[in-house]
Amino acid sequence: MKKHPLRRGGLIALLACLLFAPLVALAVDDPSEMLPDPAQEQRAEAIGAQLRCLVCQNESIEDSSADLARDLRHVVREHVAKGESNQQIMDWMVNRYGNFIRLKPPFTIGTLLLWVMPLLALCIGIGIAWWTFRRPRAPTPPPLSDEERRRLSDLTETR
């Protein structure tokens, strides 16, 4: 009896899910890393959700399973346990890693340039295209005079 091709594909997908499910479970926090006070833990998670994983780039340190993210989560929890404010913890992280550590960087001249540069490049491109098409083209040469036509025909007939 011949097996249906979709059944085989479904079985392979199920096996792949079962094989990779433990890897997904590794991304979950280790309960021993969590703070004993639920309010402090929630504050630490909120702060960690605003910090970029420096390895994974667009993931917060709370979502990342990278070793550096785990270390940063530990640092955040240490600062929360010491009783520092959210702003003090964010300032400490920015002083140490720069504004890149923030998932939502503050509005500065640098970030303004990042947002405006594509529009500025588009305007410059449109300006160059407009200037190129508006520039007068080379004038067409005047028609040959009777004398020039006669001379041209003499030259072409002699060959």
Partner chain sequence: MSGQPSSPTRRRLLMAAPLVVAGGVGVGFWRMLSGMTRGSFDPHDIHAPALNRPVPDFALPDQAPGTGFSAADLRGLKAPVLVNYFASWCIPCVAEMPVLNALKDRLPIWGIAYKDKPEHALGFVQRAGNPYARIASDHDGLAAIDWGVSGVPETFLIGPGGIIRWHTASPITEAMITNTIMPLADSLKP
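Structure of the form predicted in complex with the partner chain (previous: the form predicted on its own):
What comes next is one chain alone, with no partners or other molecules.
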């Protein structure tokens, strides 16, 4: 009972289609939402892709179909049309919703700590292990006393 090779190929193609289909699905499908200038629209999409939808939280506002995301897209396009820079629009959003609205967090002490924490923990662990298991340095034995010397010579003589 061998499977037909064509059927297998078709199945793989279907799976591939299903896998990659979500990549092209954007929520902005309403042409009336877009800016007439394609360059401006592209900039607005790039900015929107960096803004978190506050309702669904793990999607950008460009990908989300939530009402608030649509409003935020509208606001971004308004600002782009006004000729504001990407940085200005980002700042406007962060001013109102805080850094949580940025899908890519800014570099701060907090995020730095977050990234170096595994390394820090490893160093601390190695440090503790080293100090715990380090062999104590063998102390130099004190010179033999007269009593010991005598005993030693007694022992060697009896041999």
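Residue numbers count along the first chain shown, from 1. The term rigid core refers to the maximal set of C-alpha atoms that superpose within 1.5 Å between the two forms. Bear in mind that the values here come from a model prediction, so they are computed numbers and not experimental data.
- Residue 134 shows a C-alpha shift of 2 Å or greater between the two forms [criterion: core-superposed Cα displacement of 2 Å].
- Once the cores line up, the CA of residue 98 ends up less than 2 angstroms apart between the two forms.
- At residue 150, the distance the Cα travels between the two forms is 47.9 Å after the core is superposed.
- After superposition on the rigid core, the Cα atom of residue 111 is displaced by 2.9 Å between the two forms.
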